[in-house]
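Encoded as structure tokens, the following chain is the form predicted on its own, with no partner shown.
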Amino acid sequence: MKKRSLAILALFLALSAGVLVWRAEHDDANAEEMGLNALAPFAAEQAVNDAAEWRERRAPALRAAFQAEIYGQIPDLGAARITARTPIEVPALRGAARVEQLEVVLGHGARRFHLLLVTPPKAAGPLPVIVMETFCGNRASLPGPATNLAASSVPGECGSGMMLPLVHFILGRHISTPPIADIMARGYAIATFYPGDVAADGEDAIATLEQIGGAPRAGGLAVWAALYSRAYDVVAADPRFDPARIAIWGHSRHGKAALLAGAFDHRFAAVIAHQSGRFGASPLVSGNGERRDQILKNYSYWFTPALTETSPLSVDQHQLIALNAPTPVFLGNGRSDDWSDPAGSFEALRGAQGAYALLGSRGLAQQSRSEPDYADDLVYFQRGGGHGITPADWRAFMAFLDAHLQPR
């Protein structure tokens, strides 16, 4: 485990420092160029023209074939309750938030993962929430020592007190710990949660994913994406909260699974994909960012097992993100960020437009990659720098969560 550990580190290190002998070929080709078009022809379906055939017959056909082919079911993990409420002390928010941590069984009781959920102290309800998956658990996304808070798996490149602030140099010093002392002055709570708890982000996931099952298999992101569903179910039932008010957000793999959750559940208020890449906003017919073959040769369980690096497929992202519609979807990148390709993702923006107009939405009006609309319903922003989580993505997310989520 540490030498994976180690291994992932230097792979940090490498992407951060432009070093990697690879390096994606730019292709800036347009959206229309990549034929990229949500509402084009399908399969053996013909064009899309109003909103009743996006919702009866395009959106069904194009789930099915996002599971068949690359994600796997969507699971259904149960029903969601709270067995457990513990309070939790972290000194160093100096009264900021309170803060506590709940345990949620799923189904039958055979998985369950740990809901922390993080407070104004005085901010009267119903309150809107981000609701965020993180790779450390819950004791990295709080900072500094806390109490009561219950172990949880995570995966060993999380590392040491020792490695923290490498990885913080690396990935900024958000990659695990949201600002939360602002976010909770800007009126906002949070919910946040390691899936790792229900099925791991490793080696040895596969035989948890059989154990969840589904026709085709879940993959990791399908289980992940439902695990932002089962979130949500307890978050919306608490009268602290706003169920019409609820946000989710992931990066990299978790906005995979953050676009994936939006697509096939339509109440969450708005959706952040920070940097989610190849699977995610990155359309595949794209000549940048990380190949197929790449990320299936280590992340092979994140998918069914019918996606391979030569199966054919009939979907790209611009559809995944059209899935959304008419939800506000937000997508975070880095300049740098090759791997996640970033221009790449903006296309996918554009393809995915014709979906948000039909179904009354203003969709992606922005011109360029560098002048973000917040308000608009399809956003695109992007800083300098790789991929990371740094103090200028927190102040986008919520500018974008100011948009949609406050009132006006």
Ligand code: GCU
Contents of the next structure:
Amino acid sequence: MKKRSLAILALFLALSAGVLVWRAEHDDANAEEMGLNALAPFAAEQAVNDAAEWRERRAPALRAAFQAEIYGQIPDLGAARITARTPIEVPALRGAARVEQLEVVLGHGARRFHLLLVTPPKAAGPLPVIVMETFCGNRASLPGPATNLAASSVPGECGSGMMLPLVHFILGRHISTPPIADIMARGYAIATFYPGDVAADGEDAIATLEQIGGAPRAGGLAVWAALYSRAYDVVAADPRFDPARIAIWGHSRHGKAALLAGAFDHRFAAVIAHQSGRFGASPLVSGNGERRDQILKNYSYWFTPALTETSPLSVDQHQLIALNAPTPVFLGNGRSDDWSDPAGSFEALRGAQGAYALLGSRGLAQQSRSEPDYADDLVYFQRGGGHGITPADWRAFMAFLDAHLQPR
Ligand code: GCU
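For comparison with the form predicted on its own, provide the form predicted together with the named molecule.
Once more the chain from above appears, this time first in line as the rest of the complex follows.
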């Protein structure tokens, strides 16, 4: 009897889980119903019919609108120059990687950031590279203590000491530290930095943003997007690395910045935007996830001052993804990460598909959210659970990178 009730309970749970997954996959409006089509008429313009129209007419109009209405002007931060190189010892890596930190000065020297280069000691170059922006600073990107690396200022939510296990429990084991040994074993280098070195992630960024200027004035995300490009310059100039195989990676707020960077700079070999949410991959018209007023209440400094709760928007986020075309884009998602709108983000990929197809790219072939094909140029990955970075996420990031950056 007991066994039978357990079996019934198990069946009930399995069915409800199945229904929940089915609902999550099928209940939301799709791209067509939401009007997400990057090629459709835009502002006073006709629909786009070929690659030349996309490149010469539509893409410049969209870039101008995203800067004017949402992010502000992507700033010219000046040329990047390496002014110091420090070798770093990380005993916990047990020889799996060589680590050095570069001090990178921009333009006339008013701004600088620290790029941590992590390279596999044995792989033959020139190597593919993952350029990462992180929340917690370079020290937190490494597993365990490091010599020669001064502790940088670490944002509160990164946790420290006793808080770290709790942070890992909630946000996943890799929230601050990527699986370095695995990445090295697969023959990739990592170039990681904390973009808050240049524009802080807080209200105190405003003074810096005002100095950086632009017309309209850059928000923090525009500065972080520009920093992906400056990091690219530094990495691409180093003969150990392959300029044609440099991918950018960002989680959440940095996922927003990565999509924005990829929309303005086509040198990246791939863009990974994990759980990028509002003003990342989630379309405003989906009506899911973080609202515009919510993000502006806490993070208005990420945007140009022209963006308000009610300012008119002529663009939506499928067009930002489309501006990345033909660069391969990967969107990572957690099924219960409602704040980041996993369902809407899939529809945004569908809405971007037309631009990829026009440019002769394979774009999105996957039919449902649960069946990623990593060799597509638009890839949607979803695992169970919420906001954070887990081993399953890194397995998916690497499968996507292998499909696009490794010779077959
Ligand atoms: C907040 C913010 C999100 C952002 C996230 C993150 O939750 O509201 O828009 O994506 O932080 O960066 O983790």
